[in-house]
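Just one chain is shown here, as structure tokens, and it is the form predicted alone.
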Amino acid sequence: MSKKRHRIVETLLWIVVVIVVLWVVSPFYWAVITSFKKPADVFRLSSIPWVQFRPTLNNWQTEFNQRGPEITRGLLNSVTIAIGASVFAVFLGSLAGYGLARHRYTKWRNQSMSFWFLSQRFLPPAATVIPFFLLMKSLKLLDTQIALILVNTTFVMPFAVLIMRDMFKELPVELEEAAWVDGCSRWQSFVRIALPLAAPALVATVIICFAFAWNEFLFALVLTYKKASPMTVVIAGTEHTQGVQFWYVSTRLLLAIIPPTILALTVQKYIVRGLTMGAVKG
């Protein structure tokens, strides 16, 4: 009886398993076999759905030829965008959650203040594009990669800070108290001591940090309209007056996503380091 029960449950994890994977791939499949297929086989039905087509590489060939500038364009945005978010917004959270960890403020205290981080992702980021661009616009930054990188920053902050303030709680303070025994000063100490062990934790955050400021796109919609426009407003723009060009969609998609997975295998056991030393505690 035993064996039985224990055999039904395991089919039916594998059942959620494949449910869950099959759910995962399909959007990648959809886009890989869309790329290659001509504009009249996209709405074609057919009795085994996305496989009975001949794979055409037209899409791909146009998109580079005709239209490579803009997407290099907007993969080099993206690029410059991601990363200077990312950087900036682990630099600030680092500063900010090491000295939530570390301290205790009585004016503010320390719950309110994590609290009042947290809230910045509760807002719904249309309330707030009217200021930005209002704010950019008398900055002279509109369709400038500093006014998405400053306005990314705010949004993905608030990750980085709670992140990295449950990392340096989990560091002991000893270590840091005998640096402090031996000369070392306080940013001596954060810098020598808890960044290094708070080393798997940064790239994490910083993963974290690149992908939403990667996928980004009302910001980016209202705050460019040329020169700095990232991949997001790129892919958008295959909609045509006839509809959506779902072909060219699917090539850029590919594309899209090719530098930030390249990102991820790269730093793939930093990652795994860094969620597993309790990094995203609540």
Given for the second form:
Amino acid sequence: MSKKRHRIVETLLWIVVVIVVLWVVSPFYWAVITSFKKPADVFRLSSIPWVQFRPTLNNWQTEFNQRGPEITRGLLNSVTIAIGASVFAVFLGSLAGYGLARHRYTKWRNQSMSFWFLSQRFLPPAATVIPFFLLMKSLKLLDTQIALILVNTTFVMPFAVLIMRDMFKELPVELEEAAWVDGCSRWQSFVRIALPLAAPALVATVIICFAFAWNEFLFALVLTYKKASPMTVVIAGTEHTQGVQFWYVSTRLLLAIIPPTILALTVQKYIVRGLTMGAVKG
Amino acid sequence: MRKMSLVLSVLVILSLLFSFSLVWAQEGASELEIKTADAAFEAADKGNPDPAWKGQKLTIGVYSAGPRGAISGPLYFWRPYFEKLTGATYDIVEIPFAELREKIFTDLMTGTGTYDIIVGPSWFYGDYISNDWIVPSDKYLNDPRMPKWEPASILPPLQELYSWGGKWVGFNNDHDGQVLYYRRDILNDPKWQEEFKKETGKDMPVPPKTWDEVYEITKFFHGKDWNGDGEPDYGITMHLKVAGQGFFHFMALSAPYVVAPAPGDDPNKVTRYHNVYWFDPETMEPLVNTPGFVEALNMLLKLSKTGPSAMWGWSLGEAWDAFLRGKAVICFSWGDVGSLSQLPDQSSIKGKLGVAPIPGSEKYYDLETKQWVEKRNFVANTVGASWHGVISKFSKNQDLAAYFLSWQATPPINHWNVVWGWTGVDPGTLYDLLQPTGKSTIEEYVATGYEAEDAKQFVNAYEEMWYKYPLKQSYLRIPGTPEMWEIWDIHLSEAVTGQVTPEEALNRTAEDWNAIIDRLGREQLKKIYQEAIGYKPE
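Here we have the form predicted alone; I need the corresponding form predicted in complex with its partner chain.
First the chain shown before, then all remaining chains and molecules of the complex.
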């Protein structure tokens, strides 16, 4: 490649990178500046604080003063539900994934079972919301975190099963066979050999399941009233008969992205390792 | 591990900050609010609370707007007073606006009984009544335990909304209707009046009385820099986005073209052809594609061209904002605009607000003779939600629920909610109207932050519309109402955006409504509709 052509390609690449960065960053920037605008400034095309509008802390103060307990409760509920559902789903998903990776089932073939798990993701949640409501009502679990942990587990488990199945398939079975020779039972080889080796994928799966459970809205809305309502419902509460209160939407969504962002940053090396595991075969 | 500690620390700090703010939240009210609320509390009738209610708890479902937001705000504000009064308390369950119907209907349909009280919109009545889901307020009107409220003080068109078949079903709270807002300073400016005369050859009609006059004004001002900011400004602002409640605009605008007075002594008599708006009460055939509606939709299209084309994608907030920050000379909407216009962080037009009752038409279509009548027609509307409480039949504590709602409906408390505009409770009773018609004074509004002339214009516009207008538009209160309105909204948008002609849009609406009526049962709906509008077959 000539030097001139190389420079053109590089420039184009930079342009693409800048566009992508702007594309990704602009919603966050919008949220940040909107949270510091007076309602009257929100609808104007202004994006530079102190130049085009005078920033104010009013929205944040109002949120702390008037919605503090609700937002705290929403954040804690979201954390509890997302962690509960992801841990539960990964626990069950690891067992199911291991079974599918290591055993060959004859009556219901492995592929059929995998597809059945996957099909749970195809199911529109709206189709199951009323049955779930009636079920939770009968179990007296309406407006509890347990109800949402159970429902979210149902919906995120297919990811856990399929990711963990592939992960266990990639692990050399010889490692476990050696452990059996040394006297380990099947369960012990699973717990002591397979699971530790699958740690990066486990973490990545937890993060994916966490993200889905964190963002879930429909079931949260229908199955909770107040005590167990997560942040998604709290954010939706900014729309009312006087229109969407964009200034509160932005404060709440900034608060809502803090926990998953910190969690993702904390474990990002596992995510990359977990998701790319098995991508390159020797 | 260090990172995990960081995560936990951030979460703990956030939780603590928000938990501490519980204390601040209770101090959110101003001293004046507390002082006037204390006075209202003392003045309000308290009935005879049953000692057995002590320690009990109600649950109130209301749309989500927070402790200082419209409609839900007063519930938070008055809770400590209610606790003092009865020893009982209540939980407030806020439901996002878009999900209100699903949440509440699911609860009622399954008999779950989560909510003792539902502070909901009036368009739920069809389902409430036909499914026998609520306890009528009528039952408690003469109960000695209940605080006395004044149903007769509610202005006539709203009385119909709060009652069914001659009996009271809801408890007085909010009163919705659309009126016309305009820039008093601009329309009364001699410079602009002179320019108007020069351009049109007519005097500027201030305030405009009919939609044709509104159109003349918005057409004249649209595109001119009348606010002096160096940019062209708008004639009108509306929220025309699908699901942006734009169909309410059309409802208020179309009423005078459609609702015809009855011949004889009583122009308000509901006959098959007079004082009907939605359906032929004998056949349940939709009237939505009759010539009155077509003419009105053509007017809406004309008006929409005197505002920014962006408003086809605007919902409430954007549309109101254009008026409140002085970019549009006219808008027509609910009482919220009146109270928001007085808030300095949302409005730049305090002291410049003009308000008139909803305009009429220069002619109306007579369904009986199938001819246009060339005569001015004025029709009051109760367009909107008129948010108010009803008692769920599945409530285990109906009497306590009735006590709370009766107490909130008493004149001192209800009027306090009205004069403090942040509550979202709009005026609609005799004690909200100014003397001599009503019992209120301008000072009561000024004390809460209203500019005197703005408040006078605002309250008097409602007085004229609900107290002096000869006719009123009926409210749709049959099962399937939300679905019908949603379909209407979509087809109206097709017409406004030029995808189909007004006739076609309204024909499509009629066709879809007929399908819904057939699906839900034409005879059953007809019976409910007749009851809802007070039609008696001859």
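C-alpha atoms forming the largest set that superposes within 1.5 Å between two forms make up the rigid core. Predicted, not measured: the structure shown is a model, and the values here were computed from it. Positions refer to the first chain, counted from 1.
Relative to the superposed rigid core, the position of the CA of residue 264 differs between the two forms by less than 2 Å.
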